[in-house]
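One chain follows as C-alpha cells, the form predicted alone.
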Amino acid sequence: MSDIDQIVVETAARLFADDVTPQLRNAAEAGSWPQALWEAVADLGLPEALVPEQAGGYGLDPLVALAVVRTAARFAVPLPLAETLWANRLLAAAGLSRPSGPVTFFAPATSAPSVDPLQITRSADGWRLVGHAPRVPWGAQADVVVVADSADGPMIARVPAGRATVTAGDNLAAEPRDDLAFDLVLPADSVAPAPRLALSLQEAGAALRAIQMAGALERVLELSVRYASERVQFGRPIGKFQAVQQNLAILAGQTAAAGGAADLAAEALAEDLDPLPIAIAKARTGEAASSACAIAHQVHGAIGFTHEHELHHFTRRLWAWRDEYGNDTHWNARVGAAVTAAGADGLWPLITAA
C-alpha cells in the first residue's frame, strides 16, 4: 500500500474514532439515521471510491478502498458503507446515474429463492418491476440496486428510496434489513442490461461480510486484551492467568485467520469474482467470528454482555454477518464442491491457485 493510500485509510480511521461515538450507535439502533455522519463520509469521497475516473468516480485502488470498508467495521459504523461501495460499482459498469446519497443492494439467496421473484417487462412508460426483495440492507433509507429477469435477460435497475412498499425488519445487531415489496414502473433511463459484475451479487455480499467480519475481529481482539490487562482478580491483572493467556492466543490466532482470509475476498472482488477464494474467506470468517465471540465474552465475563459496554457491537455484527449471503455450511459445500470436481489430480493446482 502506497503512502497515499495509507493516507486515505488512516483518514477514514481517524474519521470514525472521532464521529462513531456509543451514543451515535446506540440511536442507530433505535432506528435514526446518521445524517451528519454520512455527510463526513460522503465529504471524503469514500461512497464513490470504487467508481473510475472515467466514469465520474474516485477511482480508488479496490484494494485500499476495501481497507475502508475493513477500518468501517472496527469502528461499527452504523452506515451502509460496504453496500454503497459496491452498489455504485454496478450502477458505473452498467451506465446508470447514481445518487448522492446512500446506495444497496439485493443479491437473491440461491439456496433459498424468492417465491416472488423479481421481474421487470417494458412498458409504454419505461420498465415496470414486480417482486419481492427480502431482508434488503438498509432498504428503506437507501436507493435499491437490484437484478431482475426480463425477456431481454438480465437487467439491472435503480430503485429510488421511498418508492417500494416497506416491511421493516432487522439483524441480530439491528441494523436494518428491510422486506421490500415491488410494483412499479422506472423510467428507461434508471434500467440497463446487467453487467457481469451484477450477476455475482451473493458473491459480493459474501466477500462483503467477510472482509467487515476480519475489522469487527480485530476490535473484538483489541477489547479483550485490554480488558485482561486492567481487570484485576486475586491481586494481579487476570491476563496474567495461563488460562486467558491460552484463550487470547486462540482468538489472536482466530483473528489472524480470519485476516488472512479477507485479504483473499478482497483480491477476488478487486479482480474477476473468483467464487472459490469467495467461499473459502466467508466460510473462514464465519468460523473465526463463532470462536472469537465465544472466548471475547468469556474473557469479559458478566460486564460483556451488559448494554453499556461496547463489545456487543462487534460481537453481534459478528453473529449476524456471519449468516448474510450464505452461513459457513453453504460456503464450505460450495468449497467441498469446488474440490470434487477438480478430481486427484486438480487438487494441488486447486489449492496453490486459492
Contents of the next structure:
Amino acid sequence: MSDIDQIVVETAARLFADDVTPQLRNAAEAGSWPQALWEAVADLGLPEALVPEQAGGYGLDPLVALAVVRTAARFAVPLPLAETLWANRLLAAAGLSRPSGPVTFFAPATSAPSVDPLQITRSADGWRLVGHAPRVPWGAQADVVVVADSADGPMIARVPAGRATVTAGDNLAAEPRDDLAFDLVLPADSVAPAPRLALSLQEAGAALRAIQMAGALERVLELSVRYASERVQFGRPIGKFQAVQQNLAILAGQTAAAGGAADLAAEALAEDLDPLPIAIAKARTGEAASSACAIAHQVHGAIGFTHEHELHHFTRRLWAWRDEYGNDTHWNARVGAAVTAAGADGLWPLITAA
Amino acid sequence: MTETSITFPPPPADTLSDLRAEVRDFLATALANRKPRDRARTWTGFDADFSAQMGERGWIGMTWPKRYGGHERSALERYVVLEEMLAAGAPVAAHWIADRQSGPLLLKAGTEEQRQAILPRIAAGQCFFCIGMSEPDSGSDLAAARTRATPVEGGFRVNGTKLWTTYGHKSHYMILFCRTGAADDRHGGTSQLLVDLSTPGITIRPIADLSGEHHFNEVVFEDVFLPSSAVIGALGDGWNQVMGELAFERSGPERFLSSFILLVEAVRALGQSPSVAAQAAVGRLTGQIVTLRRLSRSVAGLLQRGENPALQAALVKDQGALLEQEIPEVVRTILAVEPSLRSPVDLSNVLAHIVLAAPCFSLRGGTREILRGIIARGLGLR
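Please supply the coordinates for the form predicted together with its partner chain, as a counterpart to the form predicted alone shown previously.
Next comes the full complex, this chain leading.
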C-alpha cells in the first residue's frame, strides 16, 4: 500500500472512530438513518471508491477501497457502505448514472430457485420491472440495483429508493434486510444490458461479507485481549491464566486465517470475480466467526452478554454475515465441486492456482 | 486501544511458473513408481539417492552463496521447490534438516572452515544432519538440557543423552545443543557444537514410533572428545542461535501439508459423484490449505525481507497442525474405510499411516501449548 493509500484508510478509520459511537449504533438499530454519518462518509468520496477513474471515479486502488470496507466493519459502521461501493461499481460498468445517496444491490440466492424472479420488459415509456427481491440490505433506505431477465438477455436497472413495496426485515445485528416487491416502470436511462460483473452478484456479496467478517474479527480480538488484560479475578488479570491465554491464541489464529482468506476475496473482487477464492474466503471467514465469537464471549463473561457492552455489535454481525450470500457449507460444497472436477491429481494444481 | 493486530502482508507474487513446471516434470518421472503409502511419509521418507538427485538439480541449499555450493536463488524459489516436493510426497527426509536449519545455521554462525567443509556436501545431497536438542528431561523446556561439554586440552569432553533424534542413525552430523557454562545460567550457559557422528564414544539406539517404524533414536555421549573447532559461533550463543532459527522452522509448507497425501487419496476414492456432504467436507479442507498456504507464503516474504516474524510463524504452525490432524478425522466421516498398515488398499494404508503419525504434528517443532504461549506473549498477555 502506498502512503496515499494508507492515508485513505487511516482517514476513514479516524472518522469511524470519532463518529460511530455506541449511541449512534443503537439509534441505527432502532431504525433511524444516520444521515450525518452518511454525509461525512460521502464527503470523503468513499461511495465512489470502487468506480474506475475512466468512469468518473478517483482511480483508487480497488484493494484500498476494500480495505476501507474491512475497516468500516472493524467499527461496526451502521451504513450500507460495502453495498454502495459495489452497486456504484456495477452502475459505472453499465454506464448508468449514480445517485449521491446510498445504493444497495439484490443478489438472488443461487442455492434455491426464487419464487417470483425479477422480470423486465420494454414498455412504451421505458422498462417495466416486476418480481420479488427478498432480504435486500437497506432496501427501504437506498436505491436498489437489480439484474432482471428480459427478452434481450439480463438487464441491470437502478430503482430509486421508495419505489418498491417494502416489507421491513432485519438480521441478527438489526441491519435492515427488507423484502421488496416490484411492479413499476423505470425510465429508459436507468436500465442497460447487464455487464459481466453484474452476473455474479452472489459471489460479490459473499466476497464483501468475507472482507467485513475479517474486519469485525480484528475488533473482536482487540476487545477480547483488552478485556483479558483489564479484568482482575483471583488477584490478577484473567489474561494471566494459561487457560484464557490458550483460548485467545486460538482466537488470534482464527482471526489471522480469516484475514488471509479475506485478502483472497478482495483480490478476486478487484479483478474478475474468480469464484474459487471467493468461495474459500466466505467459508473460511464464516467458520472463523463461529469459533471466534464463542471464545470472545467466554473471555468477556457476563458483561459481554449485556447490551451495554459493545462486543455484541461485532458478534451479532458476524453471526448474521456468516449466513448471508451462502453459508459455510454452501461455499465449501462449491469448492468441493471444483475439487471433484479437478480430480485427485488435479487437487494440488488447483490449490497453487487459487 | 491495545495494539493486537497481527499483520500478514500480501505474499510476493507467484512468478515462478517455469520453476514449478520444472519440478513437477522431474517429480512425475522420479516418483512414477512411488506408492501412495510411501508418499504419505513426505518429509519423513528417507531416500539418499533421491536427495542426491535433488542436489544435482540444484534444489538443496538453493539460497546459499555459490562459493559454498549454493545457487543464490530466492527464498521464494526455494519455497516453490519445497511445497512441490511435499505435495507430491517426495522422500526428502535425508537432506531436509540440513537444508532447512543446519546449513543455514552454519552459514550464519559457522566458521569458514566449517562452511567450506560441509555446505557444498549438503548442497550436493550427500551430507545429512540431525538435531541434538531434546533430552530425557528437556523437551519443551529446552533450556533444561543437561548434556555438557567440558573444556579439556584442545577441545571438549561431552557427556549426556539426546532423545527423539530423527534419522540420527542415518546422519553424518548432529548440531548438538549443550551446556558449556555455569549450570544456573539457563540461556547464556549453552552452546551449539558440530558433531561428526562417527566420533568414538557416541552410541545411537533406535526408538520405534507408534507405527513401529524407526525414525527416532537415543544418542548417548560418553566422554566424547570434540575439537575446539567444533564450536558454532561463540561459546554461550546456543540459546540465541536456536531462537533465531525458529521462524524458519515453524512457518514452512511442511507445517500444513503432512496429511495432504491422505486428502488426495480421499478425493480419488470419492470419485466423480460424491455426496454434497462429502464434497463440502473436502472443499472445506481444500480451502483451509489454500488459506494457510497464503499465510505461510506471507511469512516467507517477511523472512526474505530479513524480518523475524516469530509470532506469525507460531500462528501458521498452530493452525497448520490443527488442519493436519483434522484431515484423517474428516476422511473417516466421508469414507467407509478401516485403516490398516498391512492393507493392500491405498486409502486404508495411507489413513493408517496418518492416524498413527498425527499425534506428532502438534508436538514436533514446538508443542501446541508452547506455540500458544508464544502467541499469547505476542498479544501482550504475558
